[in-house]
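A lone chain, given as structure tokens: the form predicted alone.
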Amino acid sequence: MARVVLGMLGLGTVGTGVVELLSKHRHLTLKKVAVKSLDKDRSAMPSCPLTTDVDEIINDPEIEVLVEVMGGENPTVSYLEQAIKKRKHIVTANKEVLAKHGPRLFALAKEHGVAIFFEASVAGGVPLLSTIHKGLEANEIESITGILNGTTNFILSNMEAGKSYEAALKEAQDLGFAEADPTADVDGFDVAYKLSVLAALGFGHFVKPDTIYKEGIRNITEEDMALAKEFGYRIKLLGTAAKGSSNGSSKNTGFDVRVHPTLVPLEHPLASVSGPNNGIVVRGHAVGQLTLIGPGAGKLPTASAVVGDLMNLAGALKLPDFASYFQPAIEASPASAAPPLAWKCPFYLRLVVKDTPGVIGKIGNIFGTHNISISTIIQRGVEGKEATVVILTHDVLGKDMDAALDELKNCDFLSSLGNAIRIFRSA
């Protein structure tokens, strides 16, 4: 295999892993690495020089491939654009840049005859993107649903074992799974970026991240975890990307792309995915349902995806017009996500109500008015003059559930709306 010369931006956790794995592949030559500071103490150093000047890499005609593992949106997107214009192929792990700027970057790559490889941007060491792009090429992808953030899955797994959200988050931070500011993970932003990338591969359009419904895990309690398990579920933060809205309508109102906590049946494969692992279910019209489970983050799993991309690229680099083979069919214009009011699924509700006669009947009347059919309703934990009411519904449109909850909030008997969580429904 011919020698391929690389330049790399970033030498953090993933970058260090890339250097470690590249040492086993002599035909992939890392010529230079750009870093923020030359004075930083590093656990591992590459054999090549370091620089703080990215232009030294972008303008080096010998460097054929730019490996981007520095993260962040700016100035990263500018570096990638410059490198593409210099006809360098790109290997990146940056889901945020792809989600926000993917249409422009892929159009630019096509214009200049280069390819963008991005396996490491979603699901770490799980070969999800290559499976969708090439392994399932004969299929029309119908939906992609999964646990796409290892940090939140670790937190929820620990909460199921009895820890509070705060204690589980602190442990995740102590182990390096969560950042000091965990917002991107626990509020769903990280998953939204990944869903945009998955929609691009699965459906041909990136989805604007700011149109994707995001609901995180901050409001999940140990009580919710215990009640979910009692009813035969586990709570997971799921991301879903599906064609059209999930209300059964033939009218295409945008892609059904969303991230929120979900009660997953214990018998479903995703319910068994624990700790920092990822699990994804891909549904194709020919293959049916395919499940992939594995490490979604970490130094070597993510570096494995980066170096795997480099090996695929190196194997084809000298072939004529090879870049077109690796360029996915992605439209230049991004799509918007369908509005959440159009979604249809069952719900789990935990209400704290005043323990007075007739409350259950009043709740039933309100739900009936808004076309909500109750599957199960129980009263638990009477303390003083309050009780907890737990409700599981049949399928309900989001707009109907919102209307019912708005009416409930104005009722004198409701002390608080403990939680409202969607129950898994195949897209």
Contents of the next structure:
Number of protein chains: 2
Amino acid sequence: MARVVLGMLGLGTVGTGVVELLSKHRHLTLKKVAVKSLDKDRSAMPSCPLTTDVDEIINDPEIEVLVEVMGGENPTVSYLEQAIKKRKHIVTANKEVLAKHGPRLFALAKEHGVAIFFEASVAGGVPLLSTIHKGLEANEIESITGILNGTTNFILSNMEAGKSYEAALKEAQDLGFAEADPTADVDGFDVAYKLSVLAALGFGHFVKPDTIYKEGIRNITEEDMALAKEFGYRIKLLGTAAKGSSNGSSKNTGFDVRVHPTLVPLEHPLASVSGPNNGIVVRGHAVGQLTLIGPGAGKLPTASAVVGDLMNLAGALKLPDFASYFQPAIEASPASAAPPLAWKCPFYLRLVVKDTPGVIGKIGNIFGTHNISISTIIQRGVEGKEATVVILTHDVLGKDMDAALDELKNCDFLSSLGNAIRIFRSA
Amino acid sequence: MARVVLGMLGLGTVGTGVVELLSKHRHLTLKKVAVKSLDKDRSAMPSCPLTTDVDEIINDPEIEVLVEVMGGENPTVSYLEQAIKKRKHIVTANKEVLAKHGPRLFALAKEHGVAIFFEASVAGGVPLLSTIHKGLEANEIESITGILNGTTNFILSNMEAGKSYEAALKEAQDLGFAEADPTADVDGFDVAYKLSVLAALGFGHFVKPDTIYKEGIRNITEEDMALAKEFGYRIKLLGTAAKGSSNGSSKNTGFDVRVHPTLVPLEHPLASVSGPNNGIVVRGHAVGQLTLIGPGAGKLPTASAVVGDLMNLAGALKLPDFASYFQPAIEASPASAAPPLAWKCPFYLRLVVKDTPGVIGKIGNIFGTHNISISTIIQRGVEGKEATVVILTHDVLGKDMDAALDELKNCDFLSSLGNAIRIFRSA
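Would you mind giving the form predicted together with another copy of the chain, to go alongside the form predicted alone above?
Every chain and every other molecule in the complex is listed next, the one we just looked at coming first.
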């Protein structure tokens, strides 16, 4: 196999894994790694010089491929731009940079005749991107939906065992699954970036991350988890990217891209995705439904995706015009996601109410007014005190549910709106 | 995109699907299709001539790629050989031909500088082969295990609802999921062929199908299904191909390739694979465990795999030396599977016994003599009549279980050995 010379930005968890896996592939020669500081104690030191000067890598004409595993938006994006202009191929694990600057970076790469490989940017070790791009090549992709963030899935899995959100988050932090500031994970930003990348691959358009509806897991309680289980569901944080709208009409209203907690039926394969794993359902017009489940993060799984990209790239590098064969067709302009008002799905609602006579009737009337059909309603609690009302609905338009909840909030009998969570519906 | 001229052998279910999907890809020109008879009424007639003379396709120098979806061993294998010698690339869905003649066909293809693509030969629409070959390129594959036959999974899923094997088989036949002679499916031959192909891709060796241990589903009863569920399992027909032995020792005893019914824990992703779907767990040294679930058969899913191969092949055909990049490295000599005596796994046993005092003690003694540790034993039935004893064991060596069962069969208290089924253990 022809020798390919690599440079790498970053030597954190993933970078260390890349060094470890590369040791078995001598034709992939890591020439230099750029790090923030040379003082750090490194357990897996690569057999190549470290530098704190990124320019040493970007300006080295012998380096053909830049492996970017430093993460973050800035200054990473400018390093990538410079490297592309120096005609280096890119292998990156950086969903944030791709989601925010993908259209520009891919246009730039095309202009300079280089390729960007990015398997590791979504779903860690799960070869989701190559599956969509090559494995399902004969399919028009209709939707991609699933558990794309291992941290929140770990937290939710632990909450099923009865832990509070706070306790489960703390355990995730203690084990290194969650950051000290968990915002990117628990509020859905990380999933939104990944959905943008998936939309680019599946539908040819990056979707602007700030147009993607994001609802995180902070408000999920152990009571919600237990109630969901009682009704035959597990609560999972799902990301969805679908062509057209999911409101059931035939009118295509653009891309339906969103992140929110979802009640998934226990018998659905996504319900079996536990701990820090990822699980994704891809729908294609010919294949129907395909599910992939595997490690969404971690040193060796993510490094396996990076090194897989490097091997595929290295094997093809000598082929003339290979970039045109291996690069997905992505439009230069990003798309926007549709607003949530037109989505249709069933809902789970948990209401805390004053236990006065006629409450169920009043709730039923409000829902009826807003075209909401109830499939199950139960009331629990000590008589004369506060009670919990749990409602499962049939399919509801987002705007109808918003309107009904607004009206409910003004009712005297409502102590608090415990939670309103969507129920899984095939995209 | 460059035009590629195709010929096809067979126009059954899959062939019809291929014609349907190809209509969207005008650069893939289907020039001629060979069929058994021109008299058959065909709902999806391709816009190209049909012929009953295979030579018209094999000897046509304009045809670059032969699509083989006629199935069966003979005369198919000789058609493939002739086509390869005429320097045609092959896209095939034929696991039987590959399992039985793969080493020779791949050597012949290498000699004549052509490629054999075979995604559709295993797991229908699930892009399992490209995932192993390209998606997990950076991994050493350790094991591949899963539900590889949709017909038997459909039958077993229906038996869970309380149907007998015979009734479930008849329904599968009525719906077209099972053949009139269901042997290839229900006795494990189909899975064995697929395992041989998977071993070639994952470990570099086809495994001779006649050396593969095959135990089918004919003896599974609805009582077994119900008991399994009671203990937290579902019975699935699993195929496994693993490197080395699975007897827990570090000594590599060759390839462990086998087909048998298995009790899978309800919370395992494979337990959620229902109806005619396939589900496969691949273990790689870096990625850990990856699960794929999707349609294992059917017109459009299987055609999606065939046409995906055609698109990948067509896109790369113009690249010089592409066969060497796209073809997996497969040894010219097939391997043999290890015999079952050295496998270690827990067992489920259902015994029908005469309800005399001390039976449980006698069974316990026999198992103890053969190093078999029991985790659960229960007895059910009307006093004084026949009773059912259900036993779940800890890990047992195959030869120890065989010896214990031989001894049990000679005991007066045993009316019949109801069933002995292996329990899932990560390969």
